[in-house]
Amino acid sequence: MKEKRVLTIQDVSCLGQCSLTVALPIISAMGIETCIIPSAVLSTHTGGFSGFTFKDLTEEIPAISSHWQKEKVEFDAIYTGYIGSKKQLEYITDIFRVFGKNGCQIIIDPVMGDKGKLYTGFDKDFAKEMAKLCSHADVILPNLTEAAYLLDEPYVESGYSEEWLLGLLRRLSKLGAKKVVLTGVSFDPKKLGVAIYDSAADKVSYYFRDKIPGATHGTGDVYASSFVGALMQGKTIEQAAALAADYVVKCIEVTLPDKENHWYGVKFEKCIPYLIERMQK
C-alpha cells in the first residue's frame, strides 16, 4: 500500500511551539510522511519575545519546487499555514499548479490575524492576496478574524446567529474551496469549538467542548497539523475536525498548571501519546 505524503509549508520558529515546530512531530506522529517548505526561520515566534531573529527564505521556495519537479516528486496533500509575504502567495500558487494534481488535497489555514486584528506585517491588501490563494484550497481553516479578512468584512467577535453564520460560511465556500472549518465559533460563552461547512450539500455542523479562559500561542498551528493528520488517514471532515479540537484541548490542560513558565506554547508533545491512540479508534 502507498503510503501518504503531506508538503507543509510555513515558517520554522526554532523555538516557540509553533508553525513547523508543530506541523513535522504532530502529522508524522499520526503515520504520515511529512515534507516541508520553511518559508523562514526565525529564533523565536513573535508573540511575547523581543530580539528574535529572521532569516527570509522566499526565493528557496521555487528553488526546492524545481528540484522535486526534476525528482517526480508527488504529494497526497498540501497544507499551507503562516505565510510571509506576497511574493510567498505567488511562489505558493505555482506549487499547487505543479503539485497539486492527481487526487491531491489542498487545505490552507489563512494565518493573518485575531481577536479582530491581523498580525504584524499583514495589511488588507495581504488579505485580498490569500484570498486568492484560498481560491485554490479544497479546506480552508480560518478563524472569525481571518475569515472578515477574507471577505472585507466587518468582524463579528460574538452574538451572531446560526443563520448569520451559514451566511458567512457560505461566503468563504464562494472564495472557491469546497469545505471551510471555520474555528472560534460560540453560541454560548461557555462554550468554544468549530463550524465544519460542505459547499456541495450546502450543510455545516458544528462541534464544541468547554472554553477554557485565555489565550496560548500556537494552538491554531496544533489545530490545523492534527486536523490534516486526521483527515490524511482517513477521517472524514469532521471527525477530523473534533478530534483536532479534543487534541488542542489536551495540549492546553496539560500545560495549565505550569502556565506560568510556559507561557509560549502548549505542551503537545506529552499529548503525542493522546492522539496516537485516537486515531486508533
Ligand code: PXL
Contents of the next structure:
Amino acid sequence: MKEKRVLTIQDVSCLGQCSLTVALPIISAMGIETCIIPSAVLSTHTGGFSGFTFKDLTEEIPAISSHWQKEKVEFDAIYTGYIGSKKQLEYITDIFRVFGKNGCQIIIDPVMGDKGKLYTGFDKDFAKEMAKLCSHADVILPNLTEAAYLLDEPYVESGYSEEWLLGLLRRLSKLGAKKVVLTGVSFDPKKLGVAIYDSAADKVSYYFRDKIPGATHGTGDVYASSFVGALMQGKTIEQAAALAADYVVKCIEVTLPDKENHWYGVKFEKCIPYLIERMQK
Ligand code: PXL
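Form predicted together with the named molecule, following the form predicted alone:
Next comes the full complex, and the chain you just saw is listed first.
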C-alpha cells in the first residue's frame, strides 16, 4: 500500500508551539509521512516575545529541492505556512512547479496576520506576492485579516452578511485557488467558525462552534495542520474543516485554565488522543 506523503514548508520557531513544531507532530500523529523544509530558525515566534533570534535558510530551499529532484521524490500534498520573505515565495513557486504534479495537492495557509493587523515583518507588498502564490493552490486557508490583505481591501471585523461573505469568497477564489477555507467567520457574536467555498460549484458551507473569548496564539497552525492531515486521510474538505475546528476548540479548552502562564500557544499535545479518536468518526 502506498502511504501518503506531505511536504510542509514553514519556519521553525524553536519555542512557541507554532509552524513546524506544530505541523510535524500533528500531521505525523494523523498517520501521514511528513517531510519538511525549514525556511528559517527563530528562537521563538514573533507574537509577543521580544529579542528573538532569526537564522534565514532561504538558500536551503532550492538546494534541498535540487537534491530531491535527483532522488525523484514525490509528494501527495505540499502545505505552506509562515513564509518569511518574497525570495522564499519565489523558491516555493519553483517547488510547486517541480513537485506539484501527478495529483499533488497544494494547500496554502497565507500566514500574515490576525485581528486586522499584519504580523511583525510583513507589509502590503509581501501580501501582494502571497496573493500570487495562492494562484497555484488547490486550497487556501486565510483568516479574515489575511483575506483582506490578499485582496488589498479594508479589513471587516464583524457585522457582515452571508451575501457579503460569499462575495469575499468569490474574490478570494479569483486569485486562482480552487477552494477556500476562510477561518474566523462569525454571523452571531456567540459563534465562530469557518466558511468552505468550492469555486467550481460556486457553493459555500459553514461549520460553527461556540465562541471562546480571548485570543490564542498558534491556533491557525494547529487548524491548518490538522486540516491537511484529515484531507490526506481521505476526508472531504467539509469534513476536514470541521475536524480541524473541533480539534482547535479542544486545544483551547485544555489550555484556558493555564492561559496566564501558557500564553504563547495551545497545548495541542494533550489533545492528540482526541484528534486520533475524532478522525475515526
Ligand atoms: O503562527 C504563525 C507564526 C509562525 N511563525 C512565526 C510567527 C507566527 C506568528 O506570529 O511569528 C515565526
